[in-house]
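Have a look below at one chain only, the form predicted on its own, in structure tokens format.
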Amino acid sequence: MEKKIKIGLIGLGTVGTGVVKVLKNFDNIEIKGVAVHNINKPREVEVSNLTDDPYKLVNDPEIDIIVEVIGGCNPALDIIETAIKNGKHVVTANKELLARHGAYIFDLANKYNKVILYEAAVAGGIPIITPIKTTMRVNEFESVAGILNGTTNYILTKMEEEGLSYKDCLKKAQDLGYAETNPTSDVEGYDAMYKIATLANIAFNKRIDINKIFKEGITKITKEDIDFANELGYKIKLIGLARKTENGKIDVRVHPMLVEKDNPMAKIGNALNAVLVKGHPIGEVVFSGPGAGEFPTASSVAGDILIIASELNKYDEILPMARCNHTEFANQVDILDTENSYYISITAKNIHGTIGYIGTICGKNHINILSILQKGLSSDHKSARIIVITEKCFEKDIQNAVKELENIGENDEKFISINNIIRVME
């Protein structure tokens, strides 16, 4: 008889709910114990076999693999570290310990000859890890970019589909369950931002330091950015982004963009997620599906146990091809130093030759002016809105513009304000 192979589930949550009830269909796998944070919590799946102390698990010489689905770095990252150096695989869903600590993990991992998979630390139930590390590994990676986080996602959604405010879409999303009752994880860009990440580590085989990745979120997305936007053609997601730049250089970044219509990630609505790489010889490829929830995310969990306890026993080191075999850290690219078109919004007094002061200060900065519209007047016309869209120029151009038009006035009156400044999508 085959021998089972034993786990210690770190996580009763969502997730690890999901994991328990998908692998009921395994004979070969068995769930050894489970440390939850409260035993006496109503649960929705029978384990009899709970433990409020994980390192009883970590500990027991019988777990071959440790599942950690609790989230956060403290204690996940001291679990994980235990638990490799114990003899164990892991098996994890934890996007921000991988982003902050996942250079530390996979050397240690790879100092005791154990192997961490994390299908499920970026996008849920979409398999994009291992088809990178593997039947795609042949690929030159241009870019990866996606649409990483479903509450920002279904937020943007509801703002176009039903012409609510950010605050009203964000309420709802709460109510739905899409969003926490403290969202800034998510719609500060923070979630997306350690996916991200970990993807930019494996598609580039370099490692990524999480506080040179720019980050910006939705909460400054209007109801009517979302219109004009729509108006010229585009639609407003929120895109983490990693590429690779001429000089060699890694690009990542997570903010509002503008998305052509036409481009597949314009078409991922609600909670959906996606991801679309570029590369060679591949071309584009788009990966989309439910980035998040109970069995999306425990069908990774549960496949990346799959894998590992196909090849355990068999081999002196298994899964060579999953393993982190880089330790060069990436040239990240500063914002400042990027170059996109840009959607400038502008709130700007009724007055002669305001057009003209913003095409001026916009030459002077060496930025073309790619279109500008005013958008009517205020009910007492006293002011009107105007939306410039750019060609491709320096982040640097552009702030050093908004700057000097923010500053045009007469007596310390000032006739222009920004209202909103987002990229453009590639």
Second form
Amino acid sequence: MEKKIKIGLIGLGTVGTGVVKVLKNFDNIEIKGVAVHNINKPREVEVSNLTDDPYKLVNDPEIDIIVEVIGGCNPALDIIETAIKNGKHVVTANKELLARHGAYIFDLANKYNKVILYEAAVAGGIPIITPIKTTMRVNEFESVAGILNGTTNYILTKMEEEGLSYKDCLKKAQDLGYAETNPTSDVEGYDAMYKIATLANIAFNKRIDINKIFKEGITKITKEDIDFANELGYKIKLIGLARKTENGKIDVRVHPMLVEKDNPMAKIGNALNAVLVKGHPIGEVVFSGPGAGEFPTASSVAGDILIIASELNKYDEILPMARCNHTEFANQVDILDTENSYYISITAKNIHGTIGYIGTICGKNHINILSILQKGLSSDHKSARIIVITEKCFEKDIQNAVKELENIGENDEKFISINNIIRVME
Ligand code: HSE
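Can I get the form predicted in complex with L-homoserine as well, since the one above is the form predicted on its own?
After this comes the whole thing, all chains and molecules, with the earlier chain placed first.
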């Protein structure tokens, strides 16, 4: 009989519980122990060998694979580091750890001839890491763009469908358990940033410095922005984008984008995730599905466990394609040097020549206006809402134009205020 592969599971929250349930169907895998924070907490699944000391598992010579599903960097980094040094392979769902400490743990894994698999760390149940690393390996990737955060996609979808404010939709997301009580990681774009950093890393074979990723969340998006975008033929989505520029640099960022309604990404609603990969020779391919949740995420975690298990005890060096074979950091593009089209929402004083100011200042800053729309006047006739869509231009020119526009005025009164600027997806 084939030897059972023994795993140590670190974490028995939503994902860990799903992993225990899913692995019940696989006789060749034994969960030798499960480490949790509180061993007295009632659990949905029955597990033997519950411990509150993860090091019991990472130091157990019988355990082949450590599966880390606790998230965060502390103590996960030390647990994974110890596991690798003790000769164990690692499966993790930890996007933050990979984004912040990937360079260190992948080098360590290579040094100890171990693999780290992390399909669940990006877009939960959607298989995207393994396809990019293996099946699509022949491709020269041009860009990877994703709706990588379900909570924010749910909030934006509800704002559009139900005409509710950001605040009301955040509350709904919290009531449904999508958003945490402190929603910062999701709504400010950190979660999506960790995920796009990992996607950029594997698509372009370069390490990514997350401190150089431009990041903006969805907290400034208003119902009006969603309505105006809708009228102009777009939806607003939080997009993680990674693309190779003509001079070989890597442009990685996370921010809301206007997405044309016939773009496949515009059709991804509620808490779903999607990743649009462009490359040669494959062309364009879209992966979509559940980005979180007990079973979808457990599907990815358990899949990684089975991949390792299938090769363990057979080869000296398992899964060479799944390893990190590059060490060089990417030359990342500063957001000011990127070129985009822009949606600009402006509130202007109802005086002669306002549109003239906007046109003149845009022109002076090398910005071509694609369309301009005045949405009537406020009820007191004192101000107007104007929406400008620009052609592709440099971010630094937009920033300069905005500063100039906001400075126009007389005495202490400013004529123009910028409500929001949203980049448009190509
Ligand atoms: N909080 C994430 C989301 C799921 O809302 O998509 C875990 O990465």
